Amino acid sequence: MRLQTALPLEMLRLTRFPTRWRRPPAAGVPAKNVGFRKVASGVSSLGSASPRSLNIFDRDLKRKQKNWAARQPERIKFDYLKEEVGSRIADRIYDIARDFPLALDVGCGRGYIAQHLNKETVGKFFQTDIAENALKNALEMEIPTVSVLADEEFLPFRENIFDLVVSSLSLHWVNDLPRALEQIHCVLKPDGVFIGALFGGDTLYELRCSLQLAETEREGGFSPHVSPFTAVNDLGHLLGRAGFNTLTVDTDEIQVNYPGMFELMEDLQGMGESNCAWNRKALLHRDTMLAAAAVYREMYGNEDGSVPATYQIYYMIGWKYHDSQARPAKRGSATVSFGELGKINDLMSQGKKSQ
């Protein structure tokens, strides 16, 4: 189920979708007709970040993180989770009626949403990401691909370019996610749509108290060892200031069950996303994290001996303002007030009765 409503998100309700896993076992084309912004670099510079943006997370050491994971031998094994959010949003690109015959994929990975489209329905595909090894190691898709090494904080192209502009699992580590927003905003043509999934606040809930109990026992304090995401009440707010419409905002959990918290902690790393905000702590005692995978067992664990995780994804989808896209009535301009919609039950009676 989804929701579609002009109305602001406070007045939305949200629904969840609890899936359970388990880990799985181990295991060019021109570019023609695009504009490009003239930018020395499409990749900012070593820990640089918008001028109004809080500078929260290290972008330098988030592309070595992706870059490393994305050279493993054994990479695939870690594709699990933005493999199934790629094919989500790609369910949701399908339930829009219409061809796009040019589509963005902002910190694209290793083209986990491309690989589950075809050419009937995109027409040619760009995909942007931070990390080069993540370009040159992408999957295999039937769709045309065009591989762009950039920043999603600075977007090399010009306005009104794609008919699609989508996201997986990526906004999330940018320092001004506003300003992404207003990028994709731009980049799009009129009447063109935004498609979006990052992890929510209460992504790895499980991994947090368990670090941060261990560690107040243990050292007397913790720090942040899990990073900041952004909450869902904000997000529709964010969506409607950068300038998108219409917009759709839903949320579901997946939840995957590992051997132990240590296993957990190995498919993050293979995943790229290892904690980097300037904040996080260096290094934890081996006292301190042997407690914290004991107290996460004893709080959480199945009784199969597994430690659930539990993945929190927001999905939104956003439209570029256009002549043609339906509007709401113009206020004051209704004829039936909402205190007569109580008699209608009354008045369809009455007119069986008298026929």
Contents of the next structure:
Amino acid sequence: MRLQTALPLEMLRLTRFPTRWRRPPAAGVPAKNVGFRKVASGVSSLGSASPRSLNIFDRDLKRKQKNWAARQPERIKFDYLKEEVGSRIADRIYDIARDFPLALDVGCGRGYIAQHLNKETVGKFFQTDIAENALKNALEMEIPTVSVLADEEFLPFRENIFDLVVSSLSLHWVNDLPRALEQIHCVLKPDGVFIGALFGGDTLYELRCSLQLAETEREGGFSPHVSPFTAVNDLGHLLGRAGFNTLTVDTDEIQVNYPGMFELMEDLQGMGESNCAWNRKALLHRDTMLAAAAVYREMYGNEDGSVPATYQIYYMIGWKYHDSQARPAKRGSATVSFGELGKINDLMSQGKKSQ
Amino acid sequence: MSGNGAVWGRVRSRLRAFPDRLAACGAEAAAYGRCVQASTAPGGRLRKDLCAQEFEALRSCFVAAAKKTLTGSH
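Structure of the form predicted together with the partner chain (previous: the form predicted alone):
To see the whole picture, the full complex is given below, headed by that same chain.
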């Protein structure tokens, strides 16, 4: 099946990849969706009846929000969170004693990870995002990059080509996270590594609770205003299901103080992190906002009058299988029984003596 | 959004004035916040208009602050 793409940007090289790339199609995905994707479109057709895929987020709206955010005249002042997480991911990349000739950044935004890396560690960086303004206004970096306009769930790359895939704070807006992870696993080379960061369950819990309480008191009910996040247990399952080996998941909390709730909401919008879930309420009454700001300050405020906002970040590292990696031993190959664990000191000294 | 973003700009500038006006009503906001927080304690039940009085006080203070800044700026 030929891959036809309408490519507005400089992604010309990719059209020369053999178009026979095959994703093992998920059960129930209609055949017309396999191998044929308009790379620039953000969402699989709403009518596609894949029983596996969820449709929680309006990807079109997310792209518009990110485009808007990247076009703002003062966009640099909203970069602080993504820069910080980008630098922590770059730290993790440096921790791996390897260099990566070809790397991919999924949902790169304006390139927060690449600017912390050097040419020795990463030879060439592919930056993908759904928002073209973000790619156009990318930050300065010394590594040669290729910008690709692509959705995280539909990566237009061949199998087994990337040594490193990173993703910083963009997978939490993906509808079908298992599939996105499977695709990432697919484009990785054997012995390639995926390092990702996404927001965890406790993120913005202060905002969520304040809005919930204020809406209940003012309007008699409440609707979700903060998007749902993945739980840390599920992350391990998801990565395992996608085929990754040797998983590492760790969490980090960044607390940022704001003068008040309105400033926090303005910053979230400036970062391009506004809510885009389908079940969001389109309108937030001014009374409710006022009430929520009062509740936020009273329940969570600091002594100096500022209010904290918590961002909980999950970092995950997963490897693609390769023969050189350590594997669990075969069943039945044990030479010692667990029952002898109490005598482990004797066993070890016996082993040394016999050498 | 509209072509030149006039409506959005107007609404956004009105919203930007909120923090200052809220700062002028610190006491009322704290009273309202305490009322709502008290309902989250075990045994409390939050329902609509539980803290309506406190909220009315906050709102009138807020509106007064808005009028003051409007008349002050003209």
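Each form is matched to the other, and the largest set of C-alpha atoms that superpose within 1.5 Å is called the rigid core. The model shown is predicted, which means the values in this text are computed figures rather than measured ones. Numbering follows the first chain given and starts at 1.
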I want to check Lys330: does it shift between the two forms by 2 Å or more at the Cα, with the core superposed? yes
